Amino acid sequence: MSSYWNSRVRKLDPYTPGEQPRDRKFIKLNTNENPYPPPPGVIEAIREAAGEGLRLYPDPSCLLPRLAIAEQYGVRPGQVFVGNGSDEVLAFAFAAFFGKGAGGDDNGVPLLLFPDISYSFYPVYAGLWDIPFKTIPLTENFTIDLSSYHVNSGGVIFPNPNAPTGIALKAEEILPVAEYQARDNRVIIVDEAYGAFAGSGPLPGKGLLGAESLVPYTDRHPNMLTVHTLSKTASLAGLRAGFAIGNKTLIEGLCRVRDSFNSYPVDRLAQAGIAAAMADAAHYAETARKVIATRERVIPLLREEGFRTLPSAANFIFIRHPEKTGAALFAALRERGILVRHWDRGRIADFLRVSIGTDAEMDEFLSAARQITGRGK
């Protein structure tokens, strides 16, 4: 703690990202990056954008990527907001829609609701913006109990599929929550970072839209915002590009926050890369299907080795072994050059989140897991 920090900074509990090692080569299965590269057209578009134009500020409205996203997702450009990664989009959304005055009520500060086991950035954002919140426990099967969100609140947010569990909900199961929250003008945000890996992959002709996406329902539910990232399906984690889709009034709220914070958050290279990625959605649909095929191959093999594996609709799996603690498994895998993600807390202390890599990488992971559990040679 520093005496130079204000009270807001002193009480923050910052998000801890997955390890990005520099000292040795690891098989990285810890940050849900796509194991396959973006297509050459995206790289070329970024290269072309890295010219004389860099002396000029980028388009603050991000019109080019918004047009490309709108075309692929079947929405209007005015329904699209583009940000510097979905994390920034989420930060703006917390500032715009939750906390004091949410729903137009300035008489109190109602509680924001999200799952107790979910994306660990949510409580960080709530702390940053002084938003009171309540976590709703997942069920014994680690699913989101949607009935618990049919209550008066300051808004709702959760991922679908959830993270780090990987379990997905049907779109029609979520819509009643949006309808209930609309009674008090509360916003529901569905974080679809991993949505394209549900089912058999992105829907044909729908960009990176997953089978259970809420995007097609945003017109009918003006209080519902979906948030997306190009870090997972689109193999562009290093570019930092994300976007939101929703009613025009929600998008305008995000723009008000952005323009009160940084009116040029998305640089020229990212804007070019996003537009090019949308133009080659077929490539990403194919890589998503490859990831899904690898995931479905690995899960039964892990179960044969005694692991409990939650049903996954994401590009990762959530696993535990009855004879090993999560900390011990994490350390043993790291010693063998394989990075996974571990949270030493509560009900998930003995679970590991394992990103889906290439088939070769997953074979090495399986071999290491067998050695650690005593079943390998």
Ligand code: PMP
Second form
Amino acid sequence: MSSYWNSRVRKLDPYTPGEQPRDRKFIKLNTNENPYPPPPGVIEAIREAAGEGLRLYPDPSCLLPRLAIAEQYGVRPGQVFVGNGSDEVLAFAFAAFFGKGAGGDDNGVPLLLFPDISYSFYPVYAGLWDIPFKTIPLTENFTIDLSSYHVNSGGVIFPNPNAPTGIALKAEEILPVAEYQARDNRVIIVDEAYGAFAGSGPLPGKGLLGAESLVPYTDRHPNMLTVHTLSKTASLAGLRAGFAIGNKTLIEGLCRVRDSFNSYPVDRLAQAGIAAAMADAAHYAETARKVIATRERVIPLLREEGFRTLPSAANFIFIRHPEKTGAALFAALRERGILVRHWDRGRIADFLRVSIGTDAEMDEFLSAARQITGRGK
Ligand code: PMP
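So that was the form predicted alone. Now I'd like the form predicted in complex with this ligand, please.
Time for the whole complex; same chain goes first.
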């Protein structure tokens, strides 16, 4: 604590991202990055943008990436907002739609709702913007209990598939929540960071659109925003690129926050990279299917070793071993050069979240897991 900090900063409980080690070579299965590189066309487009043009500010409205995204996702450019990673898009969305005055009622202080086990950045944004919230426990099977979101609220947010469980809901199951929340003009945000890995991946000809995506329902549900990232499916975590799709007035709300914060959060390189990535959607759909195939290969092998795994529709799996604590498994894997994610918290303290790497990386992980559980050589 420092007395230089104002009371807002003193109260913050910041998010801790997964480790990005520099000292030693690890097999990195801790931040859900894509193990495959982006296609050469995307790197080429970024290289081209890294020229003299950098003298100039980027387009504040991100028109080119928005046009490319709109075409790929079958929406209008006015229904797309682009930001510096989906974390920034989420931060803007919390500032725009939740908290005091949500739903146009300046007197109420309604509670934002999200699952107790979910993306751990949500409570951090709520803290940053002073948004009162209530967490709703996942069911015993670690699924989101949608019936609990049919209540008056200050808005709703959850990822689909959920993180870190990896469990996906069907699009049609979520829509009634959007309808319920629309009665009081409350916004529902569905964070589709891992959407392209649901089911057997994006359908051929569907670009990057995940099987359970709510994007096709955008016109019918004006209070629903979906949030997307290029960090996972598009192998561009290092570029920081994310976007939201929703009705025009939601997008305008996001622009109002952005233009009160930083008019140019998406630099020229990122804008070029995003537009090029959209043109390569077929490549990414293929990459997603490769990740899914590895995931489906690894799960039964882990079960043979006595691990319990939740059904994953994401590019990670959430696993535990009945005879080992999460902390012990995490430490033993780290010692063997394998980084995974562990939260020392309540019901998930014995779980590990393991990102899906290449087949070779996952074989190393499996062999380390076998050694640790006493079955390996
Ligand atoms: N949403 C969820 C559910 C995530 O797990 C992540 C990745 N940590 C993000 C959003 C943010 O992704 P990015 O900022 O890289 O777009």
